[in-house]
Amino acid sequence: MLKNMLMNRRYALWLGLGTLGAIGALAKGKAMYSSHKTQDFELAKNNFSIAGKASLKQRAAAKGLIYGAAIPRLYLSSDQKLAARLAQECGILTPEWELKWSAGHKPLRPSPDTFDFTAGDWMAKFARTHRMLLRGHTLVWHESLPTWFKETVNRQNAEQFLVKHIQTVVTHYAGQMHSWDVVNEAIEVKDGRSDGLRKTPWLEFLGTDYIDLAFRLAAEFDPKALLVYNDYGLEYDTSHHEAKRKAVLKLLERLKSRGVPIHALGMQSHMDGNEKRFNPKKLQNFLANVADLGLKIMITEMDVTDKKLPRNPVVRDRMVAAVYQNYLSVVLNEPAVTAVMTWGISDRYTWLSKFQPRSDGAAVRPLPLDSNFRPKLAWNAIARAFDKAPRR
């Protein structure tokens, strides 16, 4: 009954949502999403007004939720501004480079047999000094990985080193951590496979049981931390957004029915302003799928692709605020969803200025920060979903 009741509440949420068509109703020559023309002028009138004056962490803390976001350290140490705000904002910090096995200017792994923690001991005294939960990201993951890795590690010893590697970092910060992204991004169903896994060295090297190695090593190491499975291309109504749901899906049952120690599935969530194909419904009933295994939910990466957007910031901040403020209005109407935490904070340090740019050379606007620290409509659309989410 109560499961019946939840269905019909997300169905009435589904209905009353406008989609990222809406944000069409904004320029001239747009085309607007048919099936949405009455939530699209809706959407079109919004000012995203908030009340009060509470950041975004605290908006969240009062529904049992975590705001946080991801940076790496060479920009948090250089720029008072930035950390001062980033602080202000957030509850949990995810540091960007300092944890995969090879990224920035400090690897954590910069050779074989040395690991080096600088950087990530650094990322982890700042979380600490601001009171601030602190992620691992990531222990697994088929990029990012050092130059000697190729020459160096075969299917005789990649167990070995696979092992290593968990063992030494995750013992180093056992205690600290509020959750690991244990494996990343495994899931690729254009790489052929039946079973939608990405074809990558540790699937070559270890077959399909690398991931259960990793999640019982990680919990072994640290049996306090949240565990999660991260990956991104969950979000849309596409025929490859929903290959990969039923995938990730696939693996996450085949973990549980194997007693893996997995407890959240991390949904990166880069965004596309503009994007149409969004279904709320589909998107509810995924999420509702991965609660009824007993795991939790995770925002991980979030931010919104503004490329292909009008050059007029004022018009551009409008649509990037619709598209957070629709997707977050039925994500955070799941209750095992727990966190969000946005892939940087401010325009001014963003992977999408070199990653996503504009062809107009216009700087990208993807987050809820200005280049100046200041908030923009995106902050608000973040803002509104937190104080209108139901509580934890």
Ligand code: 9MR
The other form holds:
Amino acid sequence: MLKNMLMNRRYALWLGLGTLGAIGALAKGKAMYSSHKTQDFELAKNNFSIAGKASLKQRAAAKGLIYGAAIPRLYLSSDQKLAARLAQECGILTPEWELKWSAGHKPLRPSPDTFDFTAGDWMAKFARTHRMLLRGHTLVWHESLPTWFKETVNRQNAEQFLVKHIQTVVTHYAGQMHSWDVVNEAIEVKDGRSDGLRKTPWLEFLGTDYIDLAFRLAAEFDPKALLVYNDYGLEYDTSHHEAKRKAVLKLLERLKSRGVPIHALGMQSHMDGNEKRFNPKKLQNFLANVADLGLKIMITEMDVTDKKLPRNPVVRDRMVAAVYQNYLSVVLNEPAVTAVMTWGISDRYTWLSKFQPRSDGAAVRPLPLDSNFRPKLAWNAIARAFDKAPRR
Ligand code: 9MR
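Please supply the coordinates for the form predicted in complex with the ligand, as a counterpart to the form predicted on its own shown previously.
Below is the entire complex, every chain and molecule, led by the chain shown above.
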């Protein structure tokens, strides 16, 4: 009982909530956050205060960094408020669907012989109009493949398909792309191979060299774009993430040793607000090892799932903000980290609503802006991380 009371008092202090109303609301939510212990308080000792009115884009730029977000055309073209806020906050734009082989309503690869750049070009124009950089996501991935892929692509013609796809798409956007996620999510240690490579159609048809080939082709058709290997599951101190970090590092070493034109690692950084196994030292070591290979590092898809966090949005927002702060303060300390992208910008539009919904039915709150495009504490946490980051 006494422990519980102390816990509540600490929670109220930690949250920095002055009003009785807010504390009352917290007390009601008690049962839901009783599993969050001392680490949570340690996570968020500060008040997330920020100085000045600068946007995230400006704060990042002041340190030689880039901030941006991913969004699909569907939302960007239909929501003017979203478009305005995105242009205000972001220095770089990632089309969330439009440059995959097939995602959304206007797929890039409607048939084996055709390319439809309508949606991708719309995104490129939006970026140009608002003086934003543009990212290409993604050329080689085992997901979001068109339905015709399975019955059409095989061992005999796979190389031809890969070459034609990369040549056509990369050439189309050459000169406009800041960076390309050339290969996405090629490591899956659970697939049981000694090299950690994921068992994908590309691996099955072309062997391990498909990765080398993809990077060489991308470099040939756009020598100026930064070429990125992008993956998730690299952030936490769990045996699975540890194994994945090891396998990714091995892959990067192998590519570099063969002279493959790869320039950066993309760390997706889909974080979990409920995960306590975060070890700054191990993460720093990993980042340093990647940097030692002569590679840059980009945080490409950050968000924080609040699926298992308390329902109370005041509590929840603070816990989510603490994860942004904790993670970004560690990664931005590594000089090789050049950019931070969030996967979405407003809670109104996030893949997590569908993929990681809350069991209590409350709307998820994983991003810097709320569903009405107002900055949340997560925004402050990102702004503070940029303000405190060493200059590049
Ligand atoms: O957020 C994206 C979602 O809307 C799409 O349905 C899905 C399949 O194309 O891809 C999601 O984005 C993923 C990204 O492309 C790669 N890393 C994981 C992202 C979240 O699943």
